[in-house]
Structure formats: structure tokens, C-alpha cells
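One chain comes next, on its own, written out as C-alpha cells in the form predicted on its own.
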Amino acid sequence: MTLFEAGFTEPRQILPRDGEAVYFQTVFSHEQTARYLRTLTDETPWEARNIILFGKEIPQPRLACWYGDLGYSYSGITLEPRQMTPTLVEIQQQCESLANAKFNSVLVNLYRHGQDSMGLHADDERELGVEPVIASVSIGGERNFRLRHRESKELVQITLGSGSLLVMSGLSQQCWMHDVPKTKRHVEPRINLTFRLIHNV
């Protein structure tokens, strides 16, 4: 297993081989996550669903909310978009710049407690056409996210900071699949944001 921790200022590659995901640990300011997570708790429609998983229809473990131009599906559900809010867009252009790509959408999920979650996927639905860029940012409290190689199984984790950023790119969806595992841990409320480029396919 390999285990990169927080305790870095410099971007860094975490993953070995097989694609890309880099980890920026402090892009927002503890002023501005904080203002981040005030204004997106009060101002997102959060959603709770159902998804299908393995066959069988099952609560959706965190809370969600689609932004952007096009809708999306994943796990037997679909998204209507919603239209991004001055606070997505200057999400959006920070990691536009630093990702060195475009979006056009943002999933942005609530993990309430420990036991909210993701389960184990890849971001590889036709949508996101080939090779995807994916930034995704936490603010919030601190969540494990694990990466696990699809063939040779390897585990790379990492915990995700409040005001980072990761950016995953190239192979990473092809040949690794993620997830934040649940924990018993006590752990504060956490936003993700997952920005993405959809086609219309």
C-alpha cells in the first residue's frame, strides 16, 4: 500500500503510474473556505436520492446537487442541471487555472457525518468523453480518499484538506477507481466539488 499524507505546500503527484492526480493542499484561504462553506450550505437545494448500486435501489449516503449546462447520469439517475451561482464561478476559475482545462458542470456533494460517503467508481461515463479532467475541491472537514488500481489492485490514499484541490487527469479513470470510505471518527461536515467538462453525446 502506498500512503501519501498532507504535509506538503508544493502541488505533488499521488498516484505512481497510470494517469494523473495532483494534489494542490492549500489553493483556498481559511477565510475564504469559510465563506465558501457558509454560502453553499445555505444557498445548494440539497438532494437526497436513490441510486442503484449492484441491482438494487439504495439511499444515495450524502447529499448532492448538479450544476451546469448539460444533465448527467450516474448509478441509474439523472441530474438536471441547475445554473452555476457567483460563488461555483469562482470556484470554477481558480481551478480552470490551475487544472489548465475548462468546465462546464459541477456535482457538488454534503458529507453530513462519518457515515456519509462515496462508494468505490470511476468518473467514466460517455459524458465526460475520453481521458477526463477532474478537479475536485474539499472544504470543510477532513476526508480520507483512496484510489485503488484496477488491475494490480494497489491503494493509494490520501486525506483531502479543507481548501485543497485535486485534479485528476489522463488514465486515472481508465485504470483507478476512488472513494471516501465511511469512518467512525468524529469528522466536521465536508463540501466536495467535482468540476467536469460534459459533452453532449
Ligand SMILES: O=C(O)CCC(=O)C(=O)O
Given for the second form:
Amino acid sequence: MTLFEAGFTEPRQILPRDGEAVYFQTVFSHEQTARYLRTLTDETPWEARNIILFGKEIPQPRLACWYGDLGYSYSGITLEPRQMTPTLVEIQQQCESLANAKFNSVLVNLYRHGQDSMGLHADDERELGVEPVIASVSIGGERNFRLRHRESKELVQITLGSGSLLVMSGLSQQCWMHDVPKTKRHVEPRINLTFRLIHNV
Ligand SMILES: O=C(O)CCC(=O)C(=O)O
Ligand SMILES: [Mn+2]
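Now that the form predicted on its own has been shown, please provide the structure of the form predicted together with the ligand.
Next comes the full complex, this chain leading.
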């Protein structure tokens, strides 16, 4: 069975200018996402961290775990390196082939319910390089994902479905910021994996 016969739809560019964000709707089958959701929920050593936001320490509204050869710092916290599991390597290989890029790290996020969220930010840390490729996989409950242009304030919104892949590249981090807002709707738990290539700086 080819990917297209399996319900794979044409990738679609969702940014009107200044960078790429390409959405692949069905990269992983229902069977795969069910298996990944189970395995990742159980085997991930989830961390509930506090982050520093505008100088104040607040609990991060989601659980997270960082895997990769090198550590990673953001919003005032440093995540220690941890070796990827076979499940993560399997997902990474599919992302590398579709994004046509190499990755060496992944941030795994668990949004337990609608009140878990990700604030407006860009993946523009120095160790990601100038025009990073970020491959973002969604598994479980659907959540709204927004990109806001830094200058024009244009807003692009997309629902990230289970089994989907969003590949951000080019100027997308320099010109746009993104978030996953809270929602009052009932939503199933969602795992998001953002694969990145971290350089030694
Ligand atoms: O959960 C998402 O879809 C986005 C995650 C994200 O932006 C990140 O991990 O940097
Ligand atoms: Mn991000």
C-alpha cells in the first residue's frame, strides 16, 4: 500500500510569505498513532518543570521530555541530554525522509487537557542555527496551532490532527512566532514531538 492509498494527502504550505510551514495531514496511520500514544505515554520520563517567564517562576503548563545527544536551554531552563528510544528513532526516520533533513534531538510535549498549552515563541535559539528545519509530529487529541507574523501581525491557524506532520523551515522562525493556545473545549491528551538539529555552539 502506498502512502497515498493509506489516506496520505498532498503536503500543503500554510504560510503566505517569509518562510515555510508545510503541513502533511496523515503521515502515521491510526494503528501507528494508537501504538505511539500508548508507548510514549508510558515510557517517557515526563518532567513537570517551572519556567521563568518575564522574570517570574511559573509551572510549565504541560509535561515535557528532551532527548538528544546535546543539552538544550529555553525560557531559563536547561534540559539534560537523554538517549532516544527505538520508538522515537522510528518516528524520526519518517520525519527525516519527508522533511529531507537530519535531526539529532526531539522535545516531546504532553498536553494533558485543554488547559495545557504552549506560549507564543519561536524556535530560534542559537544552537538551532540560522534557518532551522523543525519537524513537528502530533499524536492524540486535535489542537489549534497559530503562527503570528512578527511585523504585520498576520495570523495563520491550523488544526493539527493526530498522525500529522508540520515542517517549519526557511525564515519561519525569524519572521513568525507560534503557539498552542488553551481551549475550554474537551480535548483528548495530545503528544507533540518537535525534531530538531542541534549544533554544538
Ligand atoms: O505542540 C506543538 O504543536 C508545538 C510545540 C512547539 O512549538 C515546540 O515544542 O517548540
Ligand atoms: Mn516551537
